[in-house]
Amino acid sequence: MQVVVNALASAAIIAPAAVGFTLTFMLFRYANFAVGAFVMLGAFAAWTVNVTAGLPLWAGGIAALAIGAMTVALSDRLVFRPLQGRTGATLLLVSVALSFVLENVIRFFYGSQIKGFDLPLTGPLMIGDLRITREALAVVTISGIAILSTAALLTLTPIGRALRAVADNTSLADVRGLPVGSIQTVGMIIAGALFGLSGTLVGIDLAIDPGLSWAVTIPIIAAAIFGGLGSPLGAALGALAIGFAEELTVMFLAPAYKGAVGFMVIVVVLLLRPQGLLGVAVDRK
């Protein structure tokens, strides 16, 4: 049961970002490897408001949502949108370059020192031998609410239906009169907010430093690939699978091997089921 609790907490940290990653893939059909840098920006935005400004962490979380949404929307408009029509490999390389740029901007302003949120010291909740920290409980709750809210937005609202229409067939959506560019921007804002939220959640569980960018990139992308690129629900389930895999790894191997789990998951899934858990297989001729 302790493994289950730990796995849920680990999954809850990366799940919003995995959903955001698959949302960007749905709209533009390329893998944005700057996802870790966007999460890192969210963590530093929350830290600035929480520690430097001395405000509660919930205020820092709101700032992380705003910074994440703004940064992703601006990068889409200024970097990726002008490159539409280029190959996926080109856009992937551009996203990697953008990640390095953002990481070094953070190093310039904040330095390379490890930072952490200003949180009150609280004891864990004990249920028999089961140990549940209050931070883990908050992370799971907030992440669950965010994922359910995103799912409701995509399935029950007009903007959600418009996003899915543009993702399914951009040309047809344009012919039917939908403002494709504006809808794509809304999708990027939603994805950016999810990245910012993951940044706040990561900062609660891990130390905050510029190297955080690449530490979370592979688990996030592995979760999205495992669940099936283009499926937000699959991304959330993929995050859960990655969380369990990482916790089981720690049970049998040294914690240093935990980071290799994401690589192994990507390799195995691409070999055995390239479309992922909930993805749809595509016939290529």
Partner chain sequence: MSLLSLKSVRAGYGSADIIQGVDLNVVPAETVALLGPNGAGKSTLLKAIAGVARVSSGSVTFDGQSLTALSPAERAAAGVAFLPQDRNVFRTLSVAENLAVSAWGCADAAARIEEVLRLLPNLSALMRKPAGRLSGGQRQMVALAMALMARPRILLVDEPTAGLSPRLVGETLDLLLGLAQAGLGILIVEQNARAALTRVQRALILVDGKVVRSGAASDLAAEPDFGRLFFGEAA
Second form
Amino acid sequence: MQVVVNALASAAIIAPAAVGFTLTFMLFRYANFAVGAFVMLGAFAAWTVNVTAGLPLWAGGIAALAIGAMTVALSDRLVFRPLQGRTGATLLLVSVALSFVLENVIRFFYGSQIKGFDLPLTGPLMIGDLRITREALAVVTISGIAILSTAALLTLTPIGRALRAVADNTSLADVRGLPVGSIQTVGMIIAGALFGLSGTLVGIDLAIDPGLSWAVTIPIIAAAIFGGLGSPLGAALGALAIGFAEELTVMFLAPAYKGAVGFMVIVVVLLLRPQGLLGVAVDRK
Amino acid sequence: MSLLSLKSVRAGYGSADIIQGVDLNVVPAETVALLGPNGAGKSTLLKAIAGVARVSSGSVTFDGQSLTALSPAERAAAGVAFLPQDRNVFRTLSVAENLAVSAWGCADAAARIEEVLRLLPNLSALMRKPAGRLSGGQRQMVALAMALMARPRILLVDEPTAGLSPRLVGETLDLLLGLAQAGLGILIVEQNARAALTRVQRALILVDGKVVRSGAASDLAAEPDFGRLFFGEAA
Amino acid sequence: MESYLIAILTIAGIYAVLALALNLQFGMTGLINFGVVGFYGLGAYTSALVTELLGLPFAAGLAAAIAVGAVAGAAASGLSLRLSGDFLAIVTLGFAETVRLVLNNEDWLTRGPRGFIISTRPVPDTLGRDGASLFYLGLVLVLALVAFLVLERLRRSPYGRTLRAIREDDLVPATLGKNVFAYRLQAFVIGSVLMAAAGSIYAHYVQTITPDNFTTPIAILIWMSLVVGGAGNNVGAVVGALAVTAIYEGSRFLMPFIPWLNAEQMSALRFIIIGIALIAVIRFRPEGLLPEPVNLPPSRTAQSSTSQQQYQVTGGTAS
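Could I have the structure of this protein in the form predicted together with its partner chain, to go alongside the form predicted on its own above?
The complete assembly is shown below, putting the previous chain first.
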């Protein structure tokens, strides 16, 4: 049971970012490997507001959402949009370079020392033998709300409908009179906010440092791949799978190898079910 | 007063011009067919008017306003509706969502959907179905309905009967071209030349990116060697 | 100063080998390898373990590194090559990260972050300190030259033409009866082998290796070398490696002029500039300093029936 609780908490951290990554992939058909850097940026935004400015963490979380949304929208405008029409490989390479730049921008201003949020100390809740920290409870709740809101936005609102239409068939959306560019920007803002949220959540659980970006990139992309890259809900389920795989690994291997779990999951998915859990095949031919 | 007017239009993709100087006029409530062999550039011409293919020279005016600087979405808003041959519905969206999303930015989307359903009543039963699950004929109807959501004044239709059974070909063309009675101009690319010529008012025959013949549909259909001249033996 | 120059040239030579290997994978075949440092590090540690723990000579270490590089390359590419390029990218990235974790955490074998000390050197004992560094530079240059000549020959051969055809559009060669998968796998494995060999040479050069020697910044420098030099062009890969090393090492000398920055900020700033430059080159000069030579038919239109015959001839000799 404890494993379930821990896995749920791990999954809740990366799930919003995995949903955001999937959204980006659906809209533009390229894998944005800078996702980890955006999450890291969100963590630092939350930390700055929470520790440097001394405000409560929820205010930091809001700052993280804003910074995440802004950075992603800006990078979309300045870096990715001008490269539209280039190969997926080019965009992938650019996203890695961007990730590297962002990581070092943070290193430049904040240094490499490990940081943590200023959180009041609270004892865990005990339900029988089950140990649930209040932080984990908050992380799971917030993450759950965020994912359900995103799902509701995508399925129930006009902008969500338009986002799905653009993801489905960009040129038809253009011909049918949808303002494709603006809709894509809205999608990027949503994805960016989700990255920022993951950043805040990751900071509650783990230490914050610039190296965080690479540590979370692989689990996030693994969750998205597991979910099939075509469905935000699939990405959330993928995050659950990664969370469980991570917790089970910790039971048998050194905790340090948690970071390799995402990679292992990708390998297993590629071996058994290349189209992912829910999605359609992303085959070459 | 012509609704759509093309003058010496050259158009294509990349650096190659497929359309090599075409003049064309469509007036309100007129039905015009674009005929010609495969590879003549019929679809490219429609796409050039819709803004999907590149116009390298010449002018495209709609209702006196030049279209050449406008994006496809802006042309759609101006009243030009392009109905592509394939991939013309959002497959992962339901029919209702397909219609709603095609009325982006319109305050009266619900009224427009009702209006379109009156024209195409068969769609009412399909509203909740994902568009990707529809049959070819149904999908074509949804695509048409989507194009009509913008209340266009000219309809550019690219091979609406491709892949349909012979029985549906006539029905589809009748339905489509019947829309002109409400004042809509229609420019249609059609492989079934005979079926088209019996239903449209005027036709242009395009070969290698140039108009080689144009005139009243009845005159063209009456030409004894019509099929051999422009379509090999196929027509 | 002179010994510093020799040291920089040695490193530049090793980077040139890495860039050449990446050029075969990405430049010529279009395969994305974000795990350059994984293969490089694996080669370094394999060679170190074989020479230090088993007491074998350098040549055995190099051979072991090559073998391990081949196996790892075949595994990583075999898993993901049938799928879109994104999968190879994530698998190689994950591979490099996993290698880094293993190197850091398996102290009993790798000594972890404290570093692994290597005493074996492929250098005659009679040489003095300066002589030894010169000798080593020569060794690196020989490896770089061999790698260059082999890859350049390969690029000009019909085999290289097939790789490029695969890069442009994998459906075309497939219809010509070529096993696209096998070609890609071969190209990736040859590249990984070269990277592992470069790792081995590097390890016995610096004589103390830590997992930090094989992390993202190095991968970015190698990608930068290739993109700046010109993907698809072997001369470009070498020139790019020299230019990037010169800029990167040269920027050290700027430090005294911006004394208000601490060492950490300085290093971050250099990486920021390199990253932005990489993005800018991709955007504004995607062909790099030296564009890919066009003396060979680069596009599918040029693959006429004559080249089809050549394809068939190479199919037998190359595989």
